[in-house]
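Here's a solo chain for you in structure tokens, the form predicted on its own.
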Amino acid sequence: MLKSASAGTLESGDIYIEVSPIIEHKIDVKLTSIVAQQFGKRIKQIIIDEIAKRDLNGISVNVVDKGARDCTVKARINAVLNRAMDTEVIKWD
């Protein structure tokens, strides 16, 4: 069961991610980023890949990026998904 959750901050070099369940059977990612021109596709792909690893659908993701590195994006999406799924299991690659 997926519930609404969030992780991260709006500080420089970080990323804030909110997730919530939606009725549609899809992954909807909305990104606001200071580096969207250069790295927007990469940020979205990291988020979608991490969600796909958990075989989730019907999820809305609202992202506010302030120049986070890939490792920070991955950590934040995993943290928010753990909170949304009420799980403490962290599957680090």
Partner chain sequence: MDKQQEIKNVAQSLNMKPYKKGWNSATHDRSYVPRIELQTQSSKLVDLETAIMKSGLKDGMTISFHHHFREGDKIINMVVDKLAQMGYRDLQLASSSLSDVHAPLIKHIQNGVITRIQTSGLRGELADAISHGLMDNPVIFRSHGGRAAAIENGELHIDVAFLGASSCDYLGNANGYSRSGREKSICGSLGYAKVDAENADKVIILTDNIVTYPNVPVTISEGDVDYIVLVDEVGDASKISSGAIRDTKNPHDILLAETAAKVVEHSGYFYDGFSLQTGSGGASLAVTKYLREAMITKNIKARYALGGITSHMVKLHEEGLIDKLLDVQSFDLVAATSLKNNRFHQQISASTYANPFENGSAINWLDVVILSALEVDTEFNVNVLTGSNGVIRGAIGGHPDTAAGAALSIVVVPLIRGRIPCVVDKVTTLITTGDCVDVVVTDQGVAVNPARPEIEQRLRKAKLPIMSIQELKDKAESVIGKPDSLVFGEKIVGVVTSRDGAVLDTIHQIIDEQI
Given for the second form:
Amino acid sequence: MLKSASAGTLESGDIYIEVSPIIEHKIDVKLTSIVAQQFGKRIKQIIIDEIAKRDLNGISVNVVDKGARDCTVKARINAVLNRAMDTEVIKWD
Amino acid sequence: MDKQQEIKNVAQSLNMKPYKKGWNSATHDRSYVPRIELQTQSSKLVDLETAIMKSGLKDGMTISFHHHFREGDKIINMVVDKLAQMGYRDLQLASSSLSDVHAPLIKHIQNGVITRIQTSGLRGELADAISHGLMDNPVIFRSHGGRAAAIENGELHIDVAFLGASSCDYLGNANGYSRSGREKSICGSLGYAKVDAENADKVIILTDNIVTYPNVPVTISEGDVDYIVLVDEVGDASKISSGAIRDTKNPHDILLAETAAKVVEHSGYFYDGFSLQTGSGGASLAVTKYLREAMITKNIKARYALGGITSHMVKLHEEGLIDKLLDVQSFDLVAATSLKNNRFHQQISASTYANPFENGSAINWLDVVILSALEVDTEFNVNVLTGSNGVIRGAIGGHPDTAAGAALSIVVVPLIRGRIPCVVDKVTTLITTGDCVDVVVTDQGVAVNPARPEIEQRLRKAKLPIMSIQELKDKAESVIGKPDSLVFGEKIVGVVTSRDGAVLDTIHQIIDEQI
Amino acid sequence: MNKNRLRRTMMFAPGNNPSMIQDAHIYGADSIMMDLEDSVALAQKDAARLLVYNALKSCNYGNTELVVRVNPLSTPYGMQDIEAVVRAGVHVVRMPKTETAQDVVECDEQITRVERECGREVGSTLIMAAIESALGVVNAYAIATASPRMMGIALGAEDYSANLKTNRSKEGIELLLARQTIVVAARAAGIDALDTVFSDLNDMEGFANEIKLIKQLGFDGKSVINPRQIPIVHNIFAPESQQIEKSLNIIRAMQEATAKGSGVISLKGKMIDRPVLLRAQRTIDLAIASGIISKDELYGYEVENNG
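Write the structure block of the form predicted together with the partner chain for the protein whose form predicted on its own appears above.
After this comes the whole thing, all chains and molecules, with the earlier chain placed first.
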């Protein structure tokens, strides 16, 4: 069960991510980034990988990146997915 | 023989003219009108359209401007709007630089009024549009010294110079400040404009403050001026120069400035009578503040400071820590006012500042210069013109000039800006060659050019965090990851020249890829 | 884990702020404290925890000690904070508002459980207890000795002075007993004493005066909230040249004794015992960290460190 949720801010170095459930069986990621050319693909991949780890499908992701590093992207996508899935117990890797 | 005949004969034999009564070289007859009244009848004072027509400007010619009014400039847009209105086409615009406020030029370029540009820099929407291929002809980028040399040797021929001034008398004596008390804005030095005034075929001064003759001490002399146009406002005063530039609060900049000051202190060039130039950006500006403490403690005075003069420099000058100021551009109101009032705060032209072909150029007598950068690469090359996304967003300025001339060139740059590495494998655009750059100061380490082992030795002894430029680059990459390469098109949108006018690098059109 | 290291400055970084979390170490502080407690809004506790977890796991902080201030175990967040940061490899867990030895024991037990579950060396995570109330001050020694993980006790002056029903003054007389008690308790327990933050960034002179005071009182270091505060603390904590000279002589005497295979170290006819040796080592460490001397001036000295 997925609900709409968001995490992160628009501050420099951060990344704002919004997720919402969609009917289609796909993971639709829309990314705006201040370093789109240099890191856009990489950021998108991190997000897709984290979603895949949770076996999710039918999800729309809207991303506004202000130059977040990999660790921040990973943190924010996991935060928003936890919120969207109302996760009680976190699985730490 | 009578005297008159003798005079006629002598004149003829010497190939001269005999005196004829009534002939007069002045633009008016010997008149008895009180001069305060007479000067207002100056034939130089005309409206803009008349000035343009009388200047003989034709399609295809080159017009020039200065950038002393920075983001507050109204002159360029005003003049080009008028030229467009008058039906001019195919003009080359040679401004000493261009900024955000010149975005309206985009439509003039689209309409073919302006087809070629020569400048030190581009910013904002105009830069973005040009980076994406707006113009058919590439923009020619020159350093301040390079531009001065090109103008003086004719490589860049200026047909008509349109020069804004904060005060101008009826005969054309113009300044970047005013003693009338009625000025609407001041900019201080008109150093870049002086070269244009002295070399252009025709010079038109635009001012919002006509004053009585003589407007001395003078920057642009009436002998160089053909026409004067009284305009409503040469620019937006608050954007031309603000009050003293406030000290940066950014902790990265503060760390950079402190480290750079320590580098200067221990470099071997910090002696009584040294000379100094700093940039205007947050970190390089603040270096002066930290050096001041060391100067007072060690009883060291500077012979002169050059630039780019800021209120920090003026403060040290007025405290007796810097003997003289050489000013090609006054960065704030304090500097502009000091230029007007302080006897040893001397205005210099861009040519006196940095002409690459003159041994006496002020930059050649600099001990230390502190510069900023967008990128530095592992060969110590510097880029100050294009952002890491390939879009033009800065200016060459005096960067390669000062780096070449100074005994010690220090480039101050954060290791990373957001997720953009500032120490890279290869600069996106080459502006200043690595052989002119001695020390790179970042907020996470200092690298010294291997060509200066004695500097490295001194800095290591002073326990500064020295590492190789390769280590700095690796550090940056390990923190933010390796960026994907930019996608450029075939079209060349910019040509970067070296100081002597040769082609140094090219800027290609940027292609925005969909991710 | 190194209990015995320099802790002159601990740079504060709010846990939900990526820029500050990732860059806190570049300004030269001896440690950084990422905060999940008071500087993080309730609605963002989960997000901040993930930020800190991921930063600890993947960022390179060099030799900087990594501290995380977790939420109290009495809140819904404390347990999850400990789960996350211990797994991520934090060096020190900072407990806020510690009042009794039992508080420490409970925290110790949870950390042990997580260490076992994630395969981390049991005992490798240290604890720093912040004392922020009258009761905490009264129990300072008990708190300092409540667990072998304890590496330091710190003063949290804002909550403490409120608890005393007074307010903070510039000279800080209302904090005197707390400061002295914390130093005494820390010394008796053989751990570090750390002072509270100074928040007025416009009063650098006042800040310097406070540093001189706490150094004289015997503190090992202080929390800082802005990089500008760091060099001021380090300069004031830098040892005098006379002190450095003395310490160098002691260390060299030790090196000579070791070279001769002798178990007894003597200098100018006097025997040098272990506490003196450790103090000399600490002085040299400080001198090196302050940039007064460099490591190569000491050709490989090493004092056995039994914690």
